[in-house]
Amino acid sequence: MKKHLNILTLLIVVLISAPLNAADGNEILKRIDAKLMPESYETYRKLINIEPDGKKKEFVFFTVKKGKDKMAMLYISPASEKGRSTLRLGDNMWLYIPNVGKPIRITSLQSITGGVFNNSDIMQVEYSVEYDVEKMEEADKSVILNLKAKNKTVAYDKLKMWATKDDILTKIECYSSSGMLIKTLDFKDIIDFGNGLTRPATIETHSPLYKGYLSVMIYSQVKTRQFDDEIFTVNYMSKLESLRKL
C-alpha cells in the first residue's frame, strides 16, 4: 500500500512539474496567429530600409489576404515601383512588373525590396501553416515557443517565438537548419485597430548577416474584408489597384 502511495505521489509531482506539451503549444500558436490578423483582411503598410550611414528607402503597400495562405500585395510608392504587385499562394510566390510580360516566380528568401526583410517576411502567412511547435517554455510574463518548419520550402528551418500570456507576439528569432541565427524580428507599439483586433503596429528586423542595417514595417490600418478567390490568381495581379476603389 505504501509503495502504491509513493508511486501515486511521484506521478502527481511529475504531472504538476511537466512543461506544456507540443499540442498545447500548437493551440497557442494558432491563437497568436488569430491575434495578429483577421482571417481575411486589407491593410496598408510602410516599409523603411535603413542603411548603416542613415540613408533610407521607403515603400508603401496595399495588401489583401484570404484564408490561411493567400496574399496579394500592390506597390503604392515609390513612383519607380508603383503598379508592381506580388502574389503568394501557399509556398508559391510571383512578382508582376507592368510592361514586362507575364508575372515571374520569386522565392521566399529573396528580397524584392532590399533590406533585411525577405519576401517571406513581407508576405507572411499564418505561422501555424508553416511550423509545428516542438517545445514550449513559460517565463514570468511570456510564453516561448520553439518552432520547426513543416517542410524545406519554408524560409527558416526553426523559429524561437516570444508572446505575452494573452497571445500577443513580441519577438521572433529566425534560425537556419545548422542553428545559425539569421535575423531577429521585434514586434512593437501595440494598438487597437478596431473590431477586436489589438496587435503590434510596428515590426523591426535586424540581422548579424547585415550589420548596421535595420528594416521597419509599420501598419497604418487593418480592416476585415471578404474577397473572391479570383483576386488571388496570377491573372489578377495587374488589377489589384481596382480593389482600392471599391
Contents of the next structure:
Amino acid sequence: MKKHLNILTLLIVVLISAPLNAADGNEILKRIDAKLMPESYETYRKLINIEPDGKKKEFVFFTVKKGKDKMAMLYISPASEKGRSTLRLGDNMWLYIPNVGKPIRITSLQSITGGVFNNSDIMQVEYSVEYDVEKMEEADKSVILNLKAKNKTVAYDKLKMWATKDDILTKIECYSSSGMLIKTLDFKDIIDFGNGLTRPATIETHSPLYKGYLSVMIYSQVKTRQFDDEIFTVNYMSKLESLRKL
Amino acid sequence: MKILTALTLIMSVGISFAGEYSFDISEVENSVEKIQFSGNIDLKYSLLKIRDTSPFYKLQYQDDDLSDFFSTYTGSFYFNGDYQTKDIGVFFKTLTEYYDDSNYNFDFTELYGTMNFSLNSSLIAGKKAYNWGKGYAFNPAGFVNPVKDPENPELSQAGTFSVNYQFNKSLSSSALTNLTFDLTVFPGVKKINERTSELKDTDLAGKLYFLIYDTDVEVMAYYSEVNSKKIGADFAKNISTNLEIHGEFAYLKDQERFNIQNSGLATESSDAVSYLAGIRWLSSQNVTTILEYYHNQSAMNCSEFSDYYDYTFSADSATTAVITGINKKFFSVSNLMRDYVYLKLSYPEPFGWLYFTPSVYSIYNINDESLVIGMPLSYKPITNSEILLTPIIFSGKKISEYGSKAYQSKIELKLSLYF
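Given the form predicted alone above, what does the protein look like in the form predicted together with its partner chain?
Now the complete complex, all chains and molecules, led by this one.
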C-alpha cells in the first residue's frame, strides 16, 4: 500500500512540475531573447558564405529592429546587391529589388543570399514570439531548452537551444517536424557591445543538407535606437538608406 | 575582478574583428556618403536562327538574300546616382546602349527628386518607373507600369514624368497593420507640341494598400480622358513557409483595341476584364517554381491574329513602310493574345555546382498553343559579376504568335559587371 502511495505521489509531482518546468523555460527564453537583442536597435552585420572549395562570398547589411517581430534590412554590399532590402513583420517577409521597383513576398525557407542561412535565420525575430518551451533540462554550466513552433508558418518545427546559466545563447539545433536535423547554429565570441549588451558577435551555421558549406554572421555596432512603426512597412523599403543618414 | 574588466576591454576592442572572421566597420561607415554612384555594364552577344517563312522576318528583310544565322551584339551601360539626406533625395538612372560608334543611345530612364515631409508623408516628382501589381511576368492591374517583357521581367524599365504623393500609416490593430495611399499625377499624356499639353490630358492614378490578416491587398483606379479608365485590385499572401499565392484583377472601361479588318487597321472600344492568378513555391529540393495564368479580354483572338498575320504577310515594296509603321505602333506589345500560362523553375547550385543557377521558363499561349521556352544558365564565379547563357526557342504552328516569330531560336550570352 505504501509503495502504491509513493508511486502516486511521484506521479502527481511529475504532472505538476512539468507545466511549471515549461513555464520557467518560457521565462528563460524571454530572458535569452532580451540578452540577445535590445527591444529596438540598429546594427551592421556581415554574412560570409564559405563554399566547399574554400571561396568566400560576403554580404554586408544594415539592420533595424523594433519590438519582438519587426525587422528591416538593407544590403550595403556587394555592389550587385546594393540597394536591395528585406522586411519582416511577424510571419510576413518581403524583398525589394531596385530594378523591379516593388516589394515581392518571399518565404521563410527561401535563401536570398544562398549558403546555409535562410531568410528566417537572417531576419530572426525573438524566439519567444515563434516558439514555446516544451521541456527544459539543466546541466552543470548550461540550460537546454526544447522548443516547439507555435504554428506551421515558423521555419523550423522544433529547436534545441543551449544557453549559459546567465541566459547567453550558445547553440541551437533546428529540426523538421519529422525530427530531422536541418542545421546547427553556434553562437560565439561573446562581446560587450555597450549599454549593458553582452552577446555573441558571431553566429556560425552548418547543415547536413549542405555538406561542406559554412555560413557565418558577424555583428558590429549594435546600437539601441528608437524607430516609428512606419519604418517597418513595405512602402518604406526603398527608403531605408535614409535611416543611415540621420 | 580586474582580470574580468581587462578581459571585457580586450573583447570590446575586438568588435570589428570577432574570432577568426573579420568585419572592418570602417568599410560600411565610408558608404554612408550622401552622394553614391553605382551601376553595371552588360555586354551581350546573340546568335539567331531565322525563320524565313515568317511574315515578320519578311517585313524586315524582304529583298535580302541572307544566310540562316544572324548575330547581334550590344553594350549596355547603366549608371545610377543618388543623393539622400533624412528629408530629401535626388536620384537618376541612365542607360547608354552601344551598337557601334555611329549607333548608340543615351537615356535618363529615371530622374526624380523626393521630399519626406514626415515618416507618414512623402512626395516624388520627376521621371520615375512605378511597378504596381503582384504578378511576376504579367501585371493586369499595373496601370502605371512601363511595358514589361515577360521573357525578362526583372529588367530595369524607363519611367514616366509624374508627381506622386504617398501617405503611409502603421496601425496597432491585430487585423489591419498598415495602410498606404498613393496618388500619382501624369501631366501631358497627349501633347500639343513637344512641351505643351491641354490640362484635361492629365491622367490620375490612385492606389490604396492594406496589410490585413497577413495579406497584401491593393485597390487601384486610373482616370484619363486620353486612355481608358480602369479599376483593379490585387493581393499576395504567404500561406506556408514555402508557398506564396497572388492574384490581380482589372476592369477596363472603353479599352481601345486594334485589329486588322479589310486589309487595314481597325480600332474599336469596349469594356474588358483582365486578371492573373499565380503561386511561388519552394520545394524541399530548393527548386523555386513560379506559375501564373494571365487573361486579357481586350487582346486578340485566334481569328484576329490570323488576319493580322495575313496583313503582315501581304507586305510588298509599296506597302512595307505602312505595315511596318502599324506593326510598331499598335502591335509591338509582348503578348498579343488573350490567355497565357507562365512557368519558371530555378534551381540554385544543383549537384554541388557552386555559383551556378540553371532556370527554365516557358510562356504558353493557350489560344493558339504556341510557346516560347528559355533556359537562363547563370554563373557567378566572382563577386559583382555574372555570366548568363540563355538558349530560347519559339515554337508553334505557322499561324501562331510564337510560331510566326522572325526567329526560330536564339542563344544569348551576357556578361554583367557591377560597381
